[in-house]
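First comes one chain, alone, set out as structure tokens in the form predicted in complex with the ligand.
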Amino acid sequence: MKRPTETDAWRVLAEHHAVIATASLNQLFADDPQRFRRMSLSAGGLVLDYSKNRLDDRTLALLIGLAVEQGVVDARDAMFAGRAINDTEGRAVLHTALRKHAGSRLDVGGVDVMPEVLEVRERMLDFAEGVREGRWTGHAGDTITDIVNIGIGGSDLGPYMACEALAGQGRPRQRLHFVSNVDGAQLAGVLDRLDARRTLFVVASKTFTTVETMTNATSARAWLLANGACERDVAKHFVAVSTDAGRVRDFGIDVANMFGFWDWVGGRYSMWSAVGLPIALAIGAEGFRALLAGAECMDRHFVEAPLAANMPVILALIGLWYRDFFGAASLCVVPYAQALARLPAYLQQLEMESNGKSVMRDGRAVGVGTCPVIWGEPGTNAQHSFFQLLHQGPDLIPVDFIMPLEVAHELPGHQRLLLANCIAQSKALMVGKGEAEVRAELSAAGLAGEQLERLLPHKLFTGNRPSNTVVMPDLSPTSLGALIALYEHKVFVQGVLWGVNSFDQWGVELGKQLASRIAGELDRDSDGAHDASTLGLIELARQGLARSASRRKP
């Protein structure tokens, strides 16, 4: 395998970058009135316009040979052959298999994997609809009213994010809540509000022992049994998905309300799974069928579009583009929607859980910049805080602009005004303002002499600042599945292009070793050995947990 660096197509890159980088967008606009057309692609429903981007003919070429030396096309197939690509955990990346329709098969090792696939699909879409008609009841024979998903991470974000994406689209009967930190204010404030008669836990753990969801899970269950439920009761009020029964009977959940999935699904690949059932809760089967549909219409498109053409190829080579011939170290996703206001967090951790490293396959250091820092908020409400940094900041910062283009609410005027920002602001930051046109400005407005000229270069926008636009026909459950898997697919891209294993999370584990053994540290008196700093924090918390007891005690 080679590092990027040693690729053929690496070195003419940064020759041509050394030429292109100068160059203007708003010159390589005016040279070719074609650019938009020939520089934005469509797929699974949406359309991707990459035109105003710092490159040209010749570097998309460059970038593409680049995906081609790396292997991409060889990586992509393994990937959906189920061959054994996560090679550090020894297992395959099959998150595509869950959204496959009824009728497909995958091989696995000489077994269909498709039956399993489709059986707990239409068992969780059943459980569902059965919770939203009313048929599941809590254990006094109470309709269900709130739902609450206990999970973290993968089993938090996704159905987080689509659950409010989606919201009001499937009318559902029941609220949903999400708690995920073990930070035990989140946990005691939705508890607070809730009936347990009426309140039913899903608890989402791939591994059934991640410390959050489990220390959040044991409370929970015991505020159900504090409140008027026994035992037996709790088979009504908490089901689980995981891919470990074991742990799942161990913790007194009944088995048969367990949907299972399998170690081929990635935790941030995982809300097409039975991961997703809060969001089947929401928004009902059919709706989860849709969201699987639009995302299987993006798989297709990624199999079977030539890499020139390809909306996740194309995206991919734009971010390393920039990462590494540019510096970028962020990128920015501004959601012109405030249902995804969850889409920045849901995509750190599909970005950098899954590119977040430093290491190839093989063990030797990349050698160039990787994932860079995924960050965002929502326009325009973004536009009125950290814009400014964006249009005169010293750092080139790419943004990646998501804009659905149809809404479901009736209210006049404002989505005029929404998709007026957000093209405004792709193009404010392409474009920019120079002197002549801000010294016409000032002496329009009767500033003249000294005066114009202190202000003058605080009112300069160097512009040349890139963006993609990523344009959904609307917000429905096809269109966010098309756009999750856009996202994953160009993960998968880039993970190939600087040869890491996108699939693994071992950067996660040294600080929960250390928690895990701080924690007991903080009960006894006795100190580990820890460096002054450490030592001195943990004294200040054991102090901080001895406050908060004695204020318990009556």
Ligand code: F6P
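Having seen the form predicted in complex with the ligand, could you give me the form predicted alone?
One chain, no partners, no other molecules: that is all that follows.
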């Protein structure tokens, strides 16, 4: 396995970067009127405009050469074939199998996994339709009005994001709520608004041992019992997304209402599985199948399109170009749709938990920067907060604009203004505003002499700041499925380019282990072996817990 810097392509790219790093985007467009046409791609109903990037045809050819040298095609084919490419955990990586249509076949270890995938999918969708149509009732015979998903990480971020994005679809009778934080204020704030007789809880935990999830689930169960239910009623108000039937049964959930998934489904890739039950409850079986179909369409494009015309590959290569050759340490994602407000948070886990690593598969240091910090907020709100930094800050921060064209609401004028702002911001980042233009504006405003010169530098925009724009036709389940699959495959390609395993997450383990140990120590007077800071914070925490306990006493 080669470090990326050990490839021939990397050496040539470094030489090429020294030439093109200062190239003017304005000049590149002036020299090539067909630049947008040549540097945009269509796939899965989406359009990717990557023309506003500091690259030319030679850059792209060299980046494609890097992808070839690092074996992107072979790695992609190994993933889709079900080989155990998650080598640190000895697992296949087959979230793509979850969106395959009926009639598909996929052998893993000589066994076709699709019958079981389809069985769980159909059983989950039947259950969702029963709740949506009022056939599933609470213990007193009342229809369900509120559904609370209890999970964390991939069992929360994906379903939450998708349900928010598709809130205009499906017209559910029920309200959905998401609880992930072990901070009891989140759960208490949800429960305070609910009727126990009409509430259904979905507890999502593969092992049914996730501390945060099970703490919240246990408190929700106690709330149900304190509000008129008895032990046998728990099964009418709780269902599980898990693989541990014993723990699910011990909790009081009927295992007939346990929806499983497989060890080849990583948490951050699991919204296509039974973890997506809240999505099915929100948009219905037909909508959920459309979500899968959109993702499967992008899967086919990823497998079939040549590298130079492959949307996930191009997006991945551009990201590496800025991260490792321009030193861009962050990527800003700005969806111009309030419904996609949770998309940046979802992508934070997808990208940073997957590729936020410094060690290659063979145990050696990567030797270059890997995943940038992912952040963002919806436009146009973002324009009135951090866009100042994007336009005039000292750091180069690439931006991914997400632009859905059609929306469900019928308020006149709003979407026109939203689209105009998205297009304008990508142009403003690129073209900037030079000294001559600023002088003319200030002169026209009546400024001259020292007053003009003093204000002049504050009004300059250097421009030449890169961005991609992903255009969605609408905010339908099909379009969202394609968008999420696009970013999943981008992450995969970048992992191959850097030589890291995108499908493990050992970095989350140490904090969990220490938290478990310290939680026990907070209940005791004796201290463990800690540094002075940790000991001091433990003592302060004990004092706070004691004050809280004294306030709760009658």
